[in-house]
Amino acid sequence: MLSQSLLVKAARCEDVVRPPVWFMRQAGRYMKEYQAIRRNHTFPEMYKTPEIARDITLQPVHVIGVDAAILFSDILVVPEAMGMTLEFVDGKGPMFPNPVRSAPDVKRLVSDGSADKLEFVYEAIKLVKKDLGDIPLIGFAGAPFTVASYMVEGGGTKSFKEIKKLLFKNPDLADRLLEKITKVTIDYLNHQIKSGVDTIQIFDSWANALAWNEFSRFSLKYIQKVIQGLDNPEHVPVIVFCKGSSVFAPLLENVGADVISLDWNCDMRDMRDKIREDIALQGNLDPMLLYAPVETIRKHVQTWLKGMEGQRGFIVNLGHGILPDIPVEAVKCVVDTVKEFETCRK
């Protein structure tokens, strides 16, 4: 593990010369280098072919200059490994033709040994690590609730009708489903740690669909089980990202994560005063800022950095992922401004 990298040191709330910077969805559609590969391959072909996954993972490091790479993959490899059929439909995204809705559906899901089927992910990690040098690699998985949402809804959703019906009408069945996903997720992340990732992020992308009590009951509980189940002797830092994290931050503080990734609805400096100082904070720029002129972006980031100056445990990121049509120049402007901040302080 690259324990002296900016990302790992910041995640451990150690002294750094400047905050590290990386972005969720930094390897993707906004880059022409990614588009060139995508023209010749389906999305599953890209993340299931270790050499292609490696190349896409490395693109933002070479082009944008970020301080960390995040593995190019997908959170839905877990339900696919558990026996579900996953399809990617143009204009609709990921789809499960046979969603999980009943006790027999849950029973059919395989948890034992499922993570062993994801060797293409572990091979991609090993290939990336050979080429990254002193840049850390972030591995990841979806939080059990978010993964369950896709499995029950049959794909993406705006209403979360089916998953919420399951939670309220049959909470015991929901627990059985979440327990199975949790087991596979633990095994999956342990494989990633053994393969060489330097940090892990758990994505609860649909956490904001839940009310306070349901978040504690059906999301937080299982994220905590995942973290507690990690075989992590070198203490690879764990980041937890929940959409709606500024609302749930008081609960996330006790989940066992090293880093809480915050959305843009909160003030980062204010959250630093509210969350234990031994927990690092990540975020929380509004992705929409990146549509602004670069000079506006630069001034906004400079002001934001000054507000966090002197604070340990601070990782620069967005409050969510990079959108597909954001200009590369805007993303690079954020990186360059963060790196210039180190020079200005000397």
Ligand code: 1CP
Second form
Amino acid sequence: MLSQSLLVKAARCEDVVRPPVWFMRQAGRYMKEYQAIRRNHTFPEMYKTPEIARDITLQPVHVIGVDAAILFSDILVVPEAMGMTLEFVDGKGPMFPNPVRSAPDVKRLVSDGSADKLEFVYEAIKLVKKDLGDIPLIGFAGAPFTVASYMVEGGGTKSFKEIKKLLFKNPDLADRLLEKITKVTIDYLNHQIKSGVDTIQIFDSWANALAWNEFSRFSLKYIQKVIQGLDNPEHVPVIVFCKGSSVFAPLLENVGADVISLDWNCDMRDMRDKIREDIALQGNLDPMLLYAPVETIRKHVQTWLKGMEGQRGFIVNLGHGILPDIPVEAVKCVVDTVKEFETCRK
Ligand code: 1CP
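Other form of same protein, the form predicted together with ligand 1CP, not the form predicted alone:
Shown next: the complete complex, the earlier chain at its head.
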């Protein structure tokens, strides 16, 4: 593990000359280099072919100059490995034509040995690590609640009606589903650690659909189980990204993560005063800021960095992923502005 990299050091709240910067969804459609590969391949072909996954993972490191790579893959490979049919429909995103709705549906899902089917991910990690040099690689998985939501809804949703119906009408069945996903997720992340990732991020992208009690009961509990289940002898840092973290941060403090990744609704400096100082914070620029002219972005990021000056345990990112029509220059401008800001030492 690259324990001297800016990312790992910041995640461990050690002294760094400046905060590291990377972005959720940094490998993707806003880059012409990605589009060039996408024109000739379907999305599943891309993440299931280790050489292609490697090339896409490396693109933002070369083009944007980020301080970390994140493996090009998807959180939904886990339900696919558990036996669900996954389709990516252009313009609509991921879909499960046979969503999980009943006890027999949950029973049919396979958890034992399912993570072994994701060899293409582990192979991609090994290939990326050969080419990355001293830039760290982030592996990831979805949080059990977010993955369960996709499995129950059958795809993207605005209302979260089906998953919330399940939680409120049949909490025991919801638990059985979440337990199964948790088991596969632990195995999956342990394989990723063995294959060489330097950091792990757990994406709870849909947690903001939940109320306070349900977040504790159905999301936090299972993220905690995932972290506790890791076989992590070198202590690869664990980042928990949670949409809704502006509200749920006090709960997330005790989940066992090294880093909490914040959405854009909260003030980072204010959050720094509230969260235990041995936990690093990541975030939290509004992704839509990147539609502004580069000069506006530069000034905004400079002012924001000034506000965090002298703080240990700070990783620059967005509050959620880069949108597909964001100009590359805008993303690069954030990276350059952070790199010019060498004052994060106490
Ligand atoms: O070209 C295409 O049509 C595919 C678009 C695409 C891409 C580039 C999808 C389908 N997934 C990805 C890559 C991806 N997904 C990464 C790559 C690494 C990186 O961040 O650069 C990661 C980490 C993910 C994880 C992921 N997939 C999440 C969690 C992160 C987040 O943004 O909240 C979620 C929710 C998904 C589901 C998914 N897969 C793809 C799309 C378009 C979506 C989102 C659909 C929705 O919002 O409902």
